[in-house]
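Presented as structure tokens, the chain that follows is alone, the form predicted alone.
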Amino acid sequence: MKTVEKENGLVGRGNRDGAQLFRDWFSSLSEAADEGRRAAYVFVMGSLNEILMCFDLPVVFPEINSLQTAVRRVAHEYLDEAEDYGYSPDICGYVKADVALQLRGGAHPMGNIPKPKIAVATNACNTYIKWAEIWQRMYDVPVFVMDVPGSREAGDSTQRGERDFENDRRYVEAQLKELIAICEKVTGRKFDVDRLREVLGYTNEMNVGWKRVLELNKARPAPFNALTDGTIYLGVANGFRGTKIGGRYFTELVEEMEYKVEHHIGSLTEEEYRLIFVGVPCYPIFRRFNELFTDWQGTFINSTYLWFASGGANRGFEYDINRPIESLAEGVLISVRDAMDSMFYQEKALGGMIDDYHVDGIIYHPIKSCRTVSTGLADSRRYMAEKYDIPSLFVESDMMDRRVISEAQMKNRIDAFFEGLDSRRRRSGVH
């Protein structure tokens, strides 16, 4: 009886919590838009929450506002907007519907987001930049773009110890002080760092947590889709990112899976195929998109997304509290640098998974909207099955735009797929 009630209270807790959660901070972001109060437009791939934290500034991440219009199915209503205000229909689908977004004075599906008072930017992503420049325009606000140095040579990063990490690291604190800096005077208060100290402790639960509800991904069947599921915890790991509760959500997301491992439950009751998903998710039909794999018993088991977007927490960095500029620095250029690897050079890492998480298949996503995710996915696909002789799926269509969608391909090649999957299974008399 005891089993029973405590399955009923953990399963599907970091569902139920996480999705509530998400509602409370767009919750919060309405009750900024209507008091007047203006926040700080960040990024997924170095947001610098902990930094901006300290200021007690809100945080809008305009990447899951425009996320959540698809999902919500009205993305081609902001599309078609920002299209008919003159933006190009080549360029990425987020930046148009945050441009709609703006002008309709901040109006959004789960509530109204508050107008920017400071934009901060890394160079993760070089559409960041140009995007921090529209709310420049619009709204005359400062604009802080974080130079994270990336990898020099295919993945391979500086490491600890070295000189070239250390003035890495030294470059990236000095551009931190910058960002205090234009922060006190945008907001009018001192930097406290005892504060800062607190926030990277939630960071660290968090990351710690998250790191392990990976790791979990390994066991057989899968505790959770790193799909749907995985972006239900993305929405936490960004939005609550340096808060108590953020990283109180980790730690309980870690007990439930710890648990479903133990008790063999699994995402799926029968799980047949694992998959990792290499992209952004299509999610003007999310559900639907992955209807497509669950219905031949397929579960995503792990994702680059799910490294990119939590810019680069899967790496589970613990800062050191006792130098936490200094830590934190190393956090942002480890972190950060991660993200981007995950983008450009996720062969490695991709390698590294096949046998430790029992991999069938690969899922490669293009996707109109973004060149950034999308460049080199068929070299890397071409360079998997030659390395690592492991099966795989190109399969194209949008993360905003239902125009480029086409459902029923994807169905026929999907099932194509798994039928590919299913002969390659009987060849080698693995049930």
The other form holds:
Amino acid sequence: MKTVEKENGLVGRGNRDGAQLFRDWFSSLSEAADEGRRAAYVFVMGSLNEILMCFDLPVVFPEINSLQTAVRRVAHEYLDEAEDYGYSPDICGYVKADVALQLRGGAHPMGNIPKPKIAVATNACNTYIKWAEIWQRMYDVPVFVMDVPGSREAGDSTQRGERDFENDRRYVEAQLKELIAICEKVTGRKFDVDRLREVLGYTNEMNVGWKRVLELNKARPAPFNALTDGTIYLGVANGFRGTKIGGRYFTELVEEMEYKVEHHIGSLTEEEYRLIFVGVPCYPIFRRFNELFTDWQGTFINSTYLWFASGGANRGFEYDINRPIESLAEGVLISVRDAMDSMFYQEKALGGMIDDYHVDGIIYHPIKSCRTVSTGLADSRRYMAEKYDIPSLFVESDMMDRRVISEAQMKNRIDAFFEGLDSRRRRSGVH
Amino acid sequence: MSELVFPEWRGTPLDEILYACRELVEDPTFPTVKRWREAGGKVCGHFQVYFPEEIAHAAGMLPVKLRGVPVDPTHADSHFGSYLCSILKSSLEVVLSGELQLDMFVSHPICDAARNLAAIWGRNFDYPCQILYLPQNANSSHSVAYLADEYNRLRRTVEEVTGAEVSEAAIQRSVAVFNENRRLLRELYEIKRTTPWLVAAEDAYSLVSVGAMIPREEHNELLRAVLPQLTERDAKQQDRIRVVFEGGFCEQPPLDMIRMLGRTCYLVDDDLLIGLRWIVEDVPTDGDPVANLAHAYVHRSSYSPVQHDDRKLKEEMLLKRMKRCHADAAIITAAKMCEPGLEEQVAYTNALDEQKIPYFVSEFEENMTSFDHLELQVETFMENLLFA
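Can I get the form predicted in complex with its partner chain as well, since the one above is the form predicted alone?
Now the complete complex, all chains and molecules, led by this one.
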């Protein structure tokens, strides 16, 4: 009886609370927009929330706004409007949905989005920078590019104390100080280093929790689905980064996942196949896409999306609050670099998971809209097949544009993939 | 390396020199690079847009710009998905097919697609395949210092590949060679701007483009021989619209397309192969040459859609370029599936609309072979302007 009571409160809490927090966040943005307050426009790979929180700027993630139009099945209206304005069908759908949203004065299915006061874009995605330039032209707001050098080649992640790492860190640190100066100018507020320490503490709690949550999915059955549940957690990781609520959410999420592991509560009742997802979700048919796998008792136990789209929070980097700026520079460099590695050099990480996470296959989902994530996937897949002999599926679609999504074709390929997995199992005598 | 890799033009009249250049540009077998390697030289392949070639040159390497080739990606196709520009595939194709052999490869995070290339190359080749992180925050006070560090890191890789130290003096000598090259290219563009009837669009392009495949000393000799002959040509000015071509910063339009455009108007300026002309002034040859190159990249440079710099808003830079060469109109192009190029088209055309400057918008692909429809459209556009 006690277990049931605990389950009633605990199991599924992350999803419930995450969804509520998400709605609260959009309500607060609507409130800001209605009051005419302006926001900081940022991106998921290196939001710099840690700095922006110190100036109490509402934070808008245009990527999340855009994907929500797809989830709510109205993306095509936004895409059409941006294409009528002049943008090509062949560019990022997130950008186009946001352009249309701006042309509509911020009107979004989840509320109103405030206009920008400043835009902060890292180089983790080049389109971030082109996108921010659009706001620069529309609103004449400052655009700050936080340039974070990534790994120069596979397996070449430099470490603290090494010459090349310190060169990069000095560059990031100098830019952080320049960003602080710009924030002081646009908000008229003085930077408070003690506030930064507080924010870093909350982010530490979140980072440690996020890393632990991901590790807990090594368990069989996996306590959460990395594609569906994981995306809810990811929303909190971005929108509430550097907040007390965000830190606490992840501590509680760890508690839930540990409970589920301990009691063998999985995201599927019968877990047959454990899969890794590589790429960006198919938001226009988000639930249906997942069902095409769960119908075969396949579950996603991890996803590169949860790594790069959390800005590398999966690394679990902990800031040293006694040297906040220097440590923030290190953390931004290490985490954003890791996010980039998750897109360009993910083979080693994936290979290392095959045994640890008992992986049966890898699902590559390159999309038309995002060349950052998608360009290298076919080659990466070839490499993984050759080096690890791991079954994989390569299915192309989009994260926004339903014109390039064919559910029937997708289902055929997914069914064939599972039939292949089944046959492989039978051949090897594993059941 | 004392042997010449591009001897074909020597001792021939101007028309034959230009023919030899066009032939080399369109040759997908890279004969000059093969000759360089056969003579024992090492090759540093670098992807578009800008690369500090002086550093590879100072090590005795041949820097070769990978700027696509009009070939079918027979080998490369299975390494890529859909929705990608052609230059990515064709650049990998020539290396996978063995037509172009490299000793190191460097790409830059110029766009979402190209920034994947070093990883793709690295999974397929054993030689160093790296990303050179040119600063994307050109407005940071620390960007030059950072870039100098990054160039020195590159320098160490080059030293590992060649097995020889790259001294400051060697880089200074290379800077001087490249300064002359940049000066000669500026002269060529001055001819295009002031007397475009003296050099056909495809010839001007070929003269620039061959520089990406031969040692700069040879390129300098070629330009020193050709430029005076161009200015002495007996050619008559025609009543044509003066046009700036924008959109050739990475993937290159086929030579036939440039030829077609040159038949319908005077292409008085462009951003074709802008990386070879990125630095717009001489780089000092005294002092720390690496720091000087870094400073020039950030502060003495042109513009492109793949570099953000608050001092160089792209549409303002385009208008300046048009004003400087007294252009009547612009051709605003982008390679198919080129995200930055396609995005910039909107900003360019909005600015041109505001200034009431006529423009023609188009897309291209390096392996296009038919231009009839495009030519008809461009001719109509030009005639409308001529007879307006």
